[in-house]
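Coming up is one lone chain in structure tokens, specifically the form predicted alone.
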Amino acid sequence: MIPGAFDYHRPRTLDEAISLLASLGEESRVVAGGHSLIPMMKLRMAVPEHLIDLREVAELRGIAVEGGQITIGAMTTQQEVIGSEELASACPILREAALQIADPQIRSLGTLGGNVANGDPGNDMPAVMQALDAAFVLRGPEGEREVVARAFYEGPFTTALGEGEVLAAIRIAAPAAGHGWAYEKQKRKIGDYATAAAAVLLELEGGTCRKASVALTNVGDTPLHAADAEAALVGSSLDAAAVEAAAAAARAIAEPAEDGRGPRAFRVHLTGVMVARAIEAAKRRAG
């Protein structure tokens, strides 16, 4: 289908973009890579009167790793995430997850900010950000504020972004040296949304898990932070019983839709499988 008519704006600064949002009102939308919004416009599920393209806003790009703090501009592409050796060294789960998003053409334009900001429960990076306990930097008419990823998602395509606000950057405390990580994703074909996926980060000390983070993709209305699964792992040797307890805790919070990716019971079962695989992969990499 063909999108409805709209006026196109291409600001060069973040302040200009925020000013446009304020002046044009609720009928305006920002666009990053466009891979979520444009298809919705073609289906007339979104009919903005004004489209504000952030591609020329240079201050929204870039990756910085300084003093244990990672800052990634919202307009940084998935390909730039994959290509950064500094980022891969500090936080390798980001590269692993980015490589499982869509295909190279989409990753060359699709942005990290676009993936996390629109509230699509099928996107991969929101769960990764919850596992990393990342914070999102939001800029709007009232200034700047931070919202943690675990509190950002309120429902399908509904987030804590306020009126006139733009996601400017993502901030992450770099995981401890020697941590283990994994993003395990089952999908119908290359480039598809996950049938179920799990992000896991582990820290071990003397063979015992002292810290664990677990989050789930596309098995609920939002990405899911699996706190009970984490609790099942902490203090354990990550033996079979602990892994199964974590998988069971993840299955308990999974409420996937019954759709072309499979019946609900299958997707709940698969959630546990992805969590177990991610734990085992993270355990192998730890240390």
Contents of the next structure:
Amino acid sequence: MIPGAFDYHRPRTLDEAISLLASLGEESRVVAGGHSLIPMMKLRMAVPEHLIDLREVAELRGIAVEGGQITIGAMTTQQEVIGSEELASACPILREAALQIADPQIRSLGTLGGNVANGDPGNDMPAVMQALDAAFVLRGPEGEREVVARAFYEGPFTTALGEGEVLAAIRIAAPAAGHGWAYEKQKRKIGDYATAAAAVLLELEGGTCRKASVALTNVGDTPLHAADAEAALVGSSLDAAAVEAAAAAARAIAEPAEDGRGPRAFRVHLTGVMVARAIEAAKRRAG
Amino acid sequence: MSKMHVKMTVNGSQVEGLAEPRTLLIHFLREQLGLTGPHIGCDTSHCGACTVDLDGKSVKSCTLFVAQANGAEVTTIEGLAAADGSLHPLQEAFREHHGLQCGFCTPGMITRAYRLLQENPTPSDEEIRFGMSGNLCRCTGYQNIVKAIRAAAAEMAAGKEAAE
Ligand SMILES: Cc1cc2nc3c(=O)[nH]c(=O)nc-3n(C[C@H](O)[C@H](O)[C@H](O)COP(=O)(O)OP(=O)(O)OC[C@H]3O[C@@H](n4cnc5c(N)ncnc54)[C@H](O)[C@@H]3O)c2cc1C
Ligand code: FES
Ligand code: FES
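Now show me the form predicted in complex with the partner chain; what you just gave was the form predicted alone.
What follows is the entire complex, opening with the chain shown before.
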């Protein structure tokens, strides 16, 4: 499969990348790891005339954990996320989720920024970012702005990223010490997108849940922040009734497509199963 | 859209060529450089038959433009044997332990296993299976592939100890 022809650009700085995007116009696209874009180009579902490769933009790399604030450059690869001990201790759900994405070769090039900017409801990191209440730092010709993950996704492959903007970094307030976490994903095989998946973060105090975050992958047009599921958990002891109430709240917002991953009713059911498992796992880890 | 001048280090040698930016690395390697070790299995980033080493990472060369690889250091299966032709311990182990049948997946398997053992020289069987999960084989059932990688890891560790 041969993609359409394009001109290739390799800027060295973010400013250069942004001015290239502005001058080349709407037929230009940035490429990060290429592991969503290139398959689309091979199918000619994407036919950009200019590819702006971000691989040498040093400002887009790097992981910093400082004073409870985590900043991850958009070009950080999944493999780098997995390999970072700093991240694994400050925010372990990131490693857990990254290990469930695709396969080793794809994780060595695929980036965190590409995963969240892509807008495919199958991508795993967007729901994790919604559970973490992360913010995306967007840079464009007009400067910098932040959009929270919970407001970023508008529809399949449609996001708040403006034309001419580049996702520069992801900012996350580190979850409290002692929090519980889990990313539970059901897939048919390694390298498959989720049939349903759930990201859960919990904080407990004396056996009572004082904070809960729940978000869902691939059971809607966008990742879904499950606020009602959270409300079902907060104030409870995470007993069976609370877990089932949260699972029911998640099922209520799931609108999965009917595809090779199964009929709609099955995927809705599975959404509840993933949420329940993720709550149980997060509860075991909290403390 | 004109051709671009690409330069990279492949199996230790400097190579240059003219190619359209959209040329996939696998096509450049196979058709322009004559390195037909890396295979095209699925052409959709799933099977791993096209795996090469790029700047110290395993990548699927069917999902990378030659333009992106410009300036990189690439190792293919052709670059693993020693200059005198003696096989790499992984190649020996795949032969010894019957880690292949038709052989189609083998260059990708071995090239990926090569990087896996750099990252983790003493993997458990489970770590081998997880580390090799981007490579599919339609013949062997994987048992002997795991066995071969385990044997090569032991061989390489012993070789390293002897050298120290
Ligand atoms: C076989 C296979 C299996 C996969 N399985 C999974 C899976 O299980 N889960 C999962 O989440 N993903 C999966 N993926 C997708 C993979 O994780 C991609 O790497 C990821 O979706 C995109 O990241 P990238 O760096 O490759 O981005 P690219 O493909 O380079 O870009 C994707 C899109 O985002 C845009 N973009 C990228 N970076 C930026 C930026 N900094 N600013 C603005 N726009 C940007 C690009 O213009 C493009 O439109 C799979 C891919 C393959 C080929
Ligand atoms: S040919 Fe590249 S992954 Fe199958
Ligand atoms: S040996 Fe035939 S595909 Fe693996």
